[in-house]
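One chain is shown next in structure tokens, namely the form predicted alone.
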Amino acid sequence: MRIEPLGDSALIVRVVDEFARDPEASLSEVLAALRAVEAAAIPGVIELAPAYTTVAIFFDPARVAQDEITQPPFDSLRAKIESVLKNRSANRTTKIESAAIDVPVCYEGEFAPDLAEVARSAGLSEDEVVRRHSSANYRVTCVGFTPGFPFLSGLPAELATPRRATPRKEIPAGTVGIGGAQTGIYPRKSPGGWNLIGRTPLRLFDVQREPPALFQAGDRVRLRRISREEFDAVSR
């Protein structure tokens, strides 16, 4: 575990090396981390943002050294840190709890525009594509591009397939798609290169609800298929 300076007012804990070989228990450290730096409630701290295999940490430099005038901001605060980290690991007793979230899709007409060249890429046909993108387990591995956007781990291996050469300037909120070894849902309209294939009716983010986004690091996701009809009629 490693702690390094991301600018004057933040800090990133490498937590784990590498996020490929097992996602899962990296994903389990990483939120053990930030729950513990979370609960340790350490002054001048302001926010905490996890990532696959890190948690940055944002910081008031002029609380932080208030708090400690013998030291920097930056060493004061990674002590504090490392202290918090190094009781973690010799009491490996944090729970992490993780939601557990339904997401209808609909998976067919203008929803999937990329569904054809998803199936050729893996060799199934297109209905299979779909069961077996809908069948899979899926966790929460981070949240970020656009506000609530969730990177989706668990996608069955052989779906895969490379991000588009040109991406589309506008993909309408609720699309679902794949990019590389990943899925995940754009929460509003915005540019992407990832291939589209399914829409869900579920408003991902709105800011009159605490927390805005639906989806949290850590969270566990099923999708589930619908058809036109229950899409339009969750829709209205």
Given for the second form:
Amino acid sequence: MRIEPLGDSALIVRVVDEFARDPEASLSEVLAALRAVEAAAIPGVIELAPAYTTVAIFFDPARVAQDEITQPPFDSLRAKIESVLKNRSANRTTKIESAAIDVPVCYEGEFAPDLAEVARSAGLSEDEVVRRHSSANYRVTCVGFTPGFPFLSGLPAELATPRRATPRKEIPAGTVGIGGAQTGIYPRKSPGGWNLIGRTPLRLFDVQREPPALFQAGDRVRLRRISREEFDAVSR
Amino acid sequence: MNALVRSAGFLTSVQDLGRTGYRQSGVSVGGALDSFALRVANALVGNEDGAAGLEATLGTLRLRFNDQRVVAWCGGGFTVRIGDGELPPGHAGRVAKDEELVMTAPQTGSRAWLAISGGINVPLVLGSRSTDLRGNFGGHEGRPLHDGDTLPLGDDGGLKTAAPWKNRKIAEWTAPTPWVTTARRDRFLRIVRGPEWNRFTSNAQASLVATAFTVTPDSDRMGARLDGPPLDRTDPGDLLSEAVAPGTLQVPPNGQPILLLGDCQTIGGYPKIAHVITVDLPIAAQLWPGDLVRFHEVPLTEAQELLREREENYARFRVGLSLHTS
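Form predicted together with its partner chain structure, per the form predicted alone context:
Once more the chain from above appears, this time first in line as the rest of the complex follows.
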């Protein structure tokens, strides 16, 4: 584990060295670190943001250092975080619970303009691509790009497809895409370069909800294939 | 108790100190690009630091209020008039009912923050009144102001702040000049090294602090895109996305850095060569296409010390103001 400054009012905790070797274990480690630092409620810490192998900690340097005149804020906060995480390793019994979210996806027609390209690149039939894409176990590695956008790990390796050379200017809300080895869902109409293979009728981001994003880092996700009729029924 | 937007100008939006606590949902902090300017303006009109004000980009903004208000502004080299009189930056000024407040295009810089006593009382969305222009929520209907909009104003407690200067239009007291006038002819931004500093060639590290970069036209509230000598990496491999913040200088594969500002994404996968220090973000918030900007490296301890000093001075300024106005 390493702790590095991210400017003068944030730092980044590198919890594990590598992600791809064991995404499941990496995410669990990162989430455990996130929960431990959250629970420690260190004065001056404003908010935390996990992603893949890291947890970023945003803080107010004036408040972090209030009680220690001798130590600069970064050193003081780093020491506190190290001690929180060390105590956790010594007593590693906390089980990290993550939500399991079922996401209905329609892989048909206008919702899937790039399904043929993904199938060609994978050397599979379109139906087989859909079958494999909708039967994998995914986990949210981080939420970002646009509010509520979940990056999902767990895409079957044969479905990995390079991003499009020219990004689309407008992708409809709910669109499911493949970008390299990741899959994700566009929460709102936005530009983007991923290969589009389906659409969900769920609302991924809603400011009236708490939290506003449907997904949080660590959540387990299943994509469930639905027909156009079911999609229309849910959307209505 | 409202403000009528007679003319919304190029880009004006309702902003406060931003949205915290929602990075895990991918929501940017946003808020006033120069949140310190808004705090100072708020202090001058007797508001809490976090009251919502207006961020004006270029000009021309015209406002009227249907009751008497005290206003103050900080930022670029704008000209602001109340009726026939000029309101200099960093001074509180009284605007009578139905009098017109006009902010005209700046001679220098690009943005200014206007505080109105009582604050702009749009609903809180995710804990903030800021307009998220990318997400289209918060502020006034989730969008920039249009001509003819009406903005609800909060109760300003009967203008307590105006009592001691009731015979004057403009208050005499002011805030320190560097706080209220933030457009600079020589734009030096101090930086600290970023996590991927060592992944850049020594040439790139030297160029970053030795060269003037030009702000390009595709800059906005998400970031100022810069043009200069390409900053090359020693190892061009992909990085996993991780948190970024306003002030982060990230470098996409073309080697041209992007200085992230308030509306930046919460995570990014480009290497972070450096970060502009918090006390210099006000200068960054004035950057406009065509401007030249230079960087100067300082140690992290100095960056944090400068911020601590500024906050102490601000706390003293707040106390001083309360003595003036009580």
